[in-house]
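In structure tokens, one chain follows: the form predicted alone.
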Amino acid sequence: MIYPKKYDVVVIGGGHAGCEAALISSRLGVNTLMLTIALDSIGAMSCNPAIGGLAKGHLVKEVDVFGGEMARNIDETGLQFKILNKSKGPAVWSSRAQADMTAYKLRMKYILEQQKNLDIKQETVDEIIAEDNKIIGVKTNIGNEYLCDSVVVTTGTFMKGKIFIGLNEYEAGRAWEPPSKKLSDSLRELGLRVGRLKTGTTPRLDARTIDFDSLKLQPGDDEPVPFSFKTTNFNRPNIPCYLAHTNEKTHKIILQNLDQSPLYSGMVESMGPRYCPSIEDKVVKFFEKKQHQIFLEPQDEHSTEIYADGLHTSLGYEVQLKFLRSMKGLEEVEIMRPGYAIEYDFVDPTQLKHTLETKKIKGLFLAGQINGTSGYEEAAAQGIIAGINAAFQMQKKKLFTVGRDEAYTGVLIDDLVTKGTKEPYRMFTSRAEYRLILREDNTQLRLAEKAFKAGLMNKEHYEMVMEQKAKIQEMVKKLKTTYIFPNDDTNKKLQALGTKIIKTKTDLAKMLRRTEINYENLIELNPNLEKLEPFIKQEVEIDLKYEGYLNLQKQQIEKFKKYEELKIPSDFDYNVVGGLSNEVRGKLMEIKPSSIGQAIRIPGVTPAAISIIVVHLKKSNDKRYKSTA
């Protein structure tokens, strides 16, 4: 039947991208429907029981500022919290939390079910219906048609998913869950290029059969920091993880059984994740390494299941058990669920705009692994942007984009739509050229104004952030105009702090730039300085200690913006531009960059080609100006 209620937005999929898309769309006041293959799997963690990690923590906090749920959900259900890279510079600090997988998905499902303007139904979408290149609805496996104006597709690994365990294979979107067999064919019929990728997961082990006493304890931070800026009264457990290692015997077993690996037997031909390789790949490609780290992580506070992080494998069950038992502490281990590889359809993301709307079909947005990414956090970041824009399009508002100079979310999306990917894309701090400015700690400070103007943050929260920002700026200015003098008392204090004495009057900002000096030390040198709350103090220290580097990156961003402001019309005809090679012309016509800045980032587009396009644009604009005059 044609369902009697028309929706503004339909979200396909209930994973991390789908949850954020559906929640933000409905929170923005548009009637939203989530359609998912299994209601019980909404918010499920298909792979590792953790949120955050290197660069991924940045994405989670950005989703939080834009009105998302992932940060609050892990704060309510986490088992251990830790800030990674704390001994290094603030540009690479990243939050990570172990999750209670069951509690995480149950809370997310509850939040969705309580959300106003959101309906949730268990049906499999087989077809996306469009007329004149515009979305009009979707059709499900039981024949229902749901009319709508926008669709957000967040299918994860479910489109024609196929699972491999040794030489055994079967169709599934996730272990023991049915795949979506027809949707990718529908996307092809709409004119989208669809490819194939692979990822995998690890065996789940029975904690009762592990000798934890022989393994190294890996606790969380003693003073954990929440992910969400809205979380108060934070008090979560600190349940430990454990560190194990493979050894030469483990590697020998794996090498002797590569004929049972679908990755090496030719059964799987698609590309897997380079930065999260299987244990088979690690042993083969890093043959010189005698051992690899394996982190044993709890999946659930009230379960004995243990996730073996670092041990992704698709070898046969018997081989998995054999190589596991070759490791110290796992001599008698039992497998509760075997590791497996999964192959699935994805859509080439260069067919998307920065809004995550497809260029071919108005109202069709894609988010998550369908765009070639891996990871819950990358999915959530795309989901919230797609959901915002699906809602804004309905409300006839200007669509919402995030630049790579503003957020890691911007880096992620720009990389996908400009460069595409031939393997599952994973976010790293090294992908962000302005990472000292795009830190995790200053996420609210740099994005609050953007979120508030777009209607994604309420006025009370925005004003609180602006007060913090003003306080930081005020203190930085004060320290630059407050001095200490080279007298005996001052120099004795400096020597006691393990730093050089001064010979001329020196401002406190200059003192704070010294590696061994922090804000509390400044109070010892000048007791008139006020005590600061921890966050303000941290930001003041970072702003002054890294001031030179921050100013340099700000200059680089200004230069970057000049290229971004040189817009290329969507109907620009590259065929009339002389001097371009066929290869360059083909890439530009395929991606259709919206600016000279984006064109520069397309692989294979040369500086000479950019110069030619700029000259042509200038001549075109001059002609338009003269004709208008």
Given for the second form:
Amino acid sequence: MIYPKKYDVVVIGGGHAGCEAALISSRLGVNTLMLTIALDSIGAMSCNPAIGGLAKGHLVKEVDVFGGEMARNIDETGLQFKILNKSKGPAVWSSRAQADMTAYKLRMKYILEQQKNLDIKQETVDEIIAEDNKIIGVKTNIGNEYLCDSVVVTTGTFMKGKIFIGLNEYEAGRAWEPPSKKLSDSLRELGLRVGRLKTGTTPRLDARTIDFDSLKLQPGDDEPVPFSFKTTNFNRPNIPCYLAHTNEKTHKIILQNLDQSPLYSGMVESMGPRYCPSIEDKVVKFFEKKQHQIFLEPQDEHSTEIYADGLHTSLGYEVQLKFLRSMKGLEEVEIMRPGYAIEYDFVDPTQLKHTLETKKIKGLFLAGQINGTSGYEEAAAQGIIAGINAAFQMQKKKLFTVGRDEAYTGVLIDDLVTKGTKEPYRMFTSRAEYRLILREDNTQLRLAEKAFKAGLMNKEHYEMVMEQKAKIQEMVKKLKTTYIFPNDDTNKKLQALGTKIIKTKTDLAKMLRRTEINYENLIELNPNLEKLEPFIKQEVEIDLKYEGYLNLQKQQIEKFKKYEELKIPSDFDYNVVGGLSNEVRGKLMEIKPSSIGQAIRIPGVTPAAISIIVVHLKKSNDKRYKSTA
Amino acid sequence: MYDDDVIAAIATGYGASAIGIIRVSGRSAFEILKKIFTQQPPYKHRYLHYGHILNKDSSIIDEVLVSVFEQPHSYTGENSFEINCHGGILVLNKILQRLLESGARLAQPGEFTKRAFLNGKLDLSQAEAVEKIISSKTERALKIAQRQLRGRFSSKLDTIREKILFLMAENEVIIDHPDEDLSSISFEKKIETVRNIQSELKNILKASELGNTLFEGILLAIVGKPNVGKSSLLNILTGTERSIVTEIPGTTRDVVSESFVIDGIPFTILDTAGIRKTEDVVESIGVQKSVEAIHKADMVLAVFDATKKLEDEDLHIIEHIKNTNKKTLAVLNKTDTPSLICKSDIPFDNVINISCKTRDGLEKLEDSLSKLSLGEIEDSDIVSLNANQKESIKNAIDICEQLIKDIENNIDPSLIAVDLIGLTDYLDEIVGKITNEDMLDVMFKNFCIGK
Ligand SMILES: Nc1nc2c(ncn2[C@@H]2O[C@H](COP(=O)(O)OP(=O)(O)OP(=O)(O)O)[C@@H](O)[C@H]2O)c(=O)[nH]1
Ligand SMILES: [Mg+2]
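Moving on from the form predicted alone, please list the structure of the form predicted in complex with the partner chain.
Next comes the full complex, this chain leading.
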């Protein structure tokens, strides 16, 4: 039947991208429907039971500032929290938490169910209906047709998903859930290029059969810090992980059984990620390494299932069991669910705009693993951007895009739509050119204004952030204009602090730049200095200690922006531009960069080509040239 | 590309022009001028300003006239100026170098025209031509640059690239994969790698000096006893009447310099006073100068008079040249008149008969000059760096120094990364662009990471 209620936005899929997309679009006030293959799997963690990590923690916090749920959800359901890289500079501090994955998904489902403007239904979408390259609606497996203006597709690994365990293969979207067999054909018919990727997961073990006493304990931080800037009353347990190691015996077993691996027997030909190699890859490619780390992580506070991180494998069950039992502490281990490799359809993301709408079909948005990424956090970040834009388009508001200079979310999306990907794309801090500026600690400070202006943050919260910002600036200024003098008293204090004495009048900012000096020490030197709350103190320290580097990056950003602001109209005709090589022309026509800045980042586009386009743009913008040309 | 950097380029071609012009354009062009010019602002639009271009240490590079054009009333529509100096590729290059040091960058081919166009200074037909200029010139320049860069140094450049990539990958592993138990990368090893990169860069800089022959030209000293026809020779080589020619021996007393091009190699020729024992004070200073000229020169053109027997003075010159071990081409002049000596009387390997009067032998002379200057060197053996590239390598060498210090001080890896990215930015043109994707490739190949 054609369903009588017409929706503004239909979200296909209930994973991490789908949840954020559906929540934000309904929160922004448009009628939203989520269609998912399995209601029970909303917010499910198909792979490791953890949120955050390097560069991913950044994404989670950005999603939080944009009005998303991931940070809040892990804050309510995490089993341990840790700040990674705390011994290194603040730019690379990253939050990570182990999740109770059952609690995580239940809470997420609960939040969705409480949400106004949002309906949730368990149906499989077989077809996306479009006319004249514009979305009309979707058709499901039980014959329902839902009319809508926009569709956000967030199907994860489900499209034509195929699982491999040893030489056995079967169709599945995730472990034991049915795949979406028809949707990618529908996308193909709409004219989108679809490719195939591979990823994998690890065996789940029975905690009762592991000798934890012989393994190294890995607890979270004693003083855990929540992800969300909105979390108050934060009180979560600190349940440890354990560290195990493979050994030469393990490696030998794996090497002897490579013929049992679909990855090595040629059954799986698609490209897997380089950074998340299967254990068979690790053993083959790093033959000289005598051991690899295995992290045993709790999956659920109330279950004995243990996730064996570091052991992605597609080897057969028998081999998995054998190599597991070769490890110390796992001699008697029982597998509860085996590891597997999964192959699935994805859509080449260079067919998307920065809004995550496809260039071809108006109203069709894609987010998450369908765009070739990996990771819950990458999915959530795309989900929220796609959801915001599906809603904004409906409301005829200016669409929402994020720059590389503003957030990791911007880096992620720009990389995808500009360069595409050959393997499941994972975020790294090195991908961000302006890493020193895009930090976790300042996520709110740098994004509040953007979020508030777009209506994604309420006024009260915004004003609170602005107050913090003003306070930080005030303190930085103050320290630059407050001096200490080279008298006995001061120099004695300096010696006591283990730092060099001063010989001339010195401002406190300069003192703070010394590695061994912190803000508290400044108070000792100048008791008139006010006490600061920890966050303000930390930001003041970072601003001053890294000032030179931060200014350098700010300058680079100015230069970067200039190119971003040189827009290329979407109907710009590269065919009339002389002097471009066919290869470069082809790339430009395919990607249709929205600015000169983006064009520069397309691999293979030369500076000479950019010059030529700039000249042409000028010509077509300038009336003098237009009238005669 | 489009930016408002200050760009600079030599506007006059190599060759025999008496005056050289360097053109500079960009919003903050005058700030750069201020740094290197004895005359300080305000500069008057469309006026010629007289003064000297100075080195960093305030020593004088050249006496110049600078014409100033304020935006938008200049060719490019931007603030711009032109430095008119005393020709000669050496001086031009020095001034250009000085501009680059002070914040300008070398203009891309066609860039002045492009800017003129972008600022609405050209009419449509001129505008149509801009694209062609950019594509053809850039392509050619690029090809030449690449061919020259990737000669014998190809593998060295690749090693430098690999080393930088490895350092980056190591650094990023430490940042992005704190959980991994990587056999820690030793501190000394890192510093050693940076030092290696640094010394390779220094080698390339050195090697480029040979390549510079092509760009900066060869300094050629003409020597010979008085009245053998040195000035005449200079005049026919350069096609000018710069040197005074008389029948009176000892006419040339100063060193006169002039440029000309053979086979694309720019030569700067120094005409000198004839060498002989002399009591005349002015002339003896000239002689002293010509002795200096031989020392300064890359090559020597020794001139002998075919109408006279070899004299003490000739032998004196021969001995002098032989002592310096410089590449020498001997010329037996005035062969239009009956000769008293022949080629075999001159004790040099390369001797050519010539007549400045009839220009017989001129072609042969030019040919020999070209061959002798480059010797047996293959084209592919020459690293030719333009002024910008040299500046970049020098900057890269400096960053290496900083990097070593930062590694020694154990500063934060996210800051080390800034040094490393600075290094790759400078070496972009030289070793090829290093992208994050390249770094990730090296990282995943060399480090077993990822859970
Ligand atoms: N017949 C003949 N006369 C020549 C030739 N080359 C130069 N002369 C004459 O030789 C005289 C000296 O020429 P210059 O070129 O002034 O000689 P120079 O070596 O520069 O002399 P100083 O500067 O005095 O050391 C002039 O009268 C020329 O005309 C030649 O090839 N043939
Ligand atoms: Mg003379």
